[in-house]
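A lone chain, given as structure tokens: the form predicted on its own.
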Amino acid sequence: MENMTNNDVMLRLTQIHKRFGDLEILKGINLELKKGEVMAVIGPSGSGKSTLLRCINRLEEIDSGKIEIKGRVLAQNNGENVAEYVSEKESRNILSCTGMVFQQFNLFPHMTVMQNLLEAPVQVQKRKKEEVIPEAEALLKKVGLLEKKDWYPSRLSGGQQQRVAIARALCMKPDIMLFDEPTSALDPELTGEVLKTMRELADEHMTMMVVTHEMNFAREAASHVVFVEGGVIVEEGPARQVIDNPQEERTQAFLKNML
């Protein structure tokens, strides 16, 4: 746990660049991620949130900056000023640590509930089976769905299937989780399910980062928001601050249409 000690900085983002050929995504993304706070990433779409969230778990690799994991360098720049990643093998062992919720719930299809909880613990991080299980047990009562777990995904609702996937992440034990609009692909009454969860986290003191386009979740769960338009980061601050009292033009004019 090197370098922990500066206020127990879990992520620092600093100065990340990210195109898509001439297109400039991110321009200059400059965060920090503390332990157990909340970090409600909010925005229109196409500012550049998700390409973010997925730079720092390494899906997209950033084209400059640096990216910090628990103290522990994941990419910097060489002296071209062009971000250069540690080995594969380093990078996985840098982000065994972060857990990831996606938009589309991924599940695997061809296996039940539990055996989706279990597949990353027992194949990835080598557990055996017969120790992970309570503890998969445990995550699904937590997310309401234990009687569920001989089920098929096909046989769940969408926000059923993100319960599970949450729980699924939260099974290989990290110390960040990171969500991408976990409740964008769901209905207005399936959402409120899976925020219940998110809530239950973030009281639990889970370092988190969410994208998200629920105003209320932002306001009431999360400890810091940060707007993000046009690849940068235009205002952040104490949630409520932020989402009750902005003070920038464009954070007003967007949440606005938002609230």
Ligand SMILES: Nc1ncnc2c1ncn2[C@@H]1O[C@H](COP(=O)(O)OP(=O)(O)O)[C@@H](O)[C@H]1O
Contents of the next structure:
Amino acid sequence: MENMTNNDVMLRLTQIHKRFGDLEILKGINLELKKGEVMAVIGPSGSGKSTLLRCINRLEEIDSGKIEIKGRVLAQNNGENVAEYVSEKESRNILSCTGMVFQQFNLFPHMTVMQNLLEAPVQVQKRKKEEVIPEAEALLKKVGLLEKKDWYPSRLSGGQQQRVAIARALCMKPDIMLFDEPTSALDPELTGEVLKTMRELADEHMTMMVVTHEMNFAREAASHVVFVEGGVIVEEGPARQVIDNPQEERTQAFLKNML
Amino acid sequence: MHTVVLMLEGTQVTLQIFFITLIFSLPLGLLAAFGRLSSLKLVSRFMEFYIWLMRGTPLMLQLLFVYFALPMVGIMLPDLVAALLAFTLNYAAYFAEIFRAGIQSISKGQYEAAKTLGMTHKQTMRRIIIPQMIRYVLPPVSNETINLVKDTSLIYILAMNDLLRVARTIVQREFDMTPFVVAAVFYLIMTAVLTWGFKKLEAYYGKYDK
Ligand SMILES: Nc1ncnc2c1ncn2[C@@H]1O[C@H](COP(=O)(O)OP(=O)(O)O)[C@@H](O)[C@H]1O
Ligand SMILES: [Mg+2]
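Starting from the form predicted on its own above, please write out the structure of the form predicted together with this ligand.
Then the entire complex follows, led off by the chain already shown.
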């Protein structure tokens, strides 16, 4: 038997509700991410996957429910069942252990690859540049782009840009990495290099939550798969079980479409 | 030869107004742009009104207003200060609109990336948004700046001896058109230097997109 202490839970979502205007996008999501787990979030487009991810790091704010990150409460309901957030400062502090990779990379175009990596450690963590540079170089080497460290992002391919974006997030030494369809904006021949980087990260037991349409990646690199449709979790379980042997009809229909 | 010396003195007045206006109106324009984009309705409405007023009336009228109307309500300003006030308020409004468009042209993803890296709003503006904005706004700012060189000649109505007024005085006194030609050449030199400077700046800030 596994004996899970609270410390092993990196992220816990309880009864998350989120609406845009009159439209309820997340309808009561419960979810737990443990240390070292790789969770793949799959589901049709428009089902609320990005919104779910963006609620975790407060790019969007939930309407009701509870968000806990490494045991610290980011938001929880008040007496009227309306979620209330901690202060901006506290929130930044709690979220400092999370990193995010976007579909559109979002590198800073006016900075070189190296400057992109150094920016947050130096400006936010107030670390010495000389001290961060070796770490940044090690990360760039890991994603295979050390020789591009003085290039501006516009000169890199999409796959290279995304690998820089991953390195930039890792340079803040996060404990949880969130990926929102990291390969969806890439030409098919470039997805492999990004997926490889993510697999390596998974092998190093980075805790990850990955929204993806790459079913092979979900099956092989993820420990858990969550299938979301219409703002609810329809099915979840061990990756291979959900993908190879889905129990719910809606999951079966979705996966049939993907292959 | 005496003519040229007089005209150089006039050029000094012109350049003085030009530089001081630029130095004040650029930061003021940036502040106004932030005000215009503020989520505080009162602030953004006020800035909208200010920009509308300054861009919707002739600069000449604004100059006359500061020069003649303010003293009537007891506000006495030295000539140069009055002129600078009108120029600065007017140009800040134009710069504000340029900066606002520049800030808005930067994608939401840049703010989000900065936020997920833990940067505060202030850090995001200073380190991520404004440097990128500068690149976008350089061409329109360059246009406005060149307009400013020429607009400085409007102060001739305030009886200040700028380049154009000096030229006109000499022409009227000596019935010789040469000072006008010389003035044109002076203006051309100033705008050419500016054009060159902005080209350099654009090249510097454009180095990151290929
Ligand atoms: N900022 C927003 N304002 C209004 N509606 C939004 C916003 N973001 C997402 N939505 C809507 O929420 C729904 C879920 O979107 P999203 O989370 O992006 O789905 P997915 O990532 O699964 O494709 C969609 O219908 C989308 O149009
Ligand atoms: Mg999405």
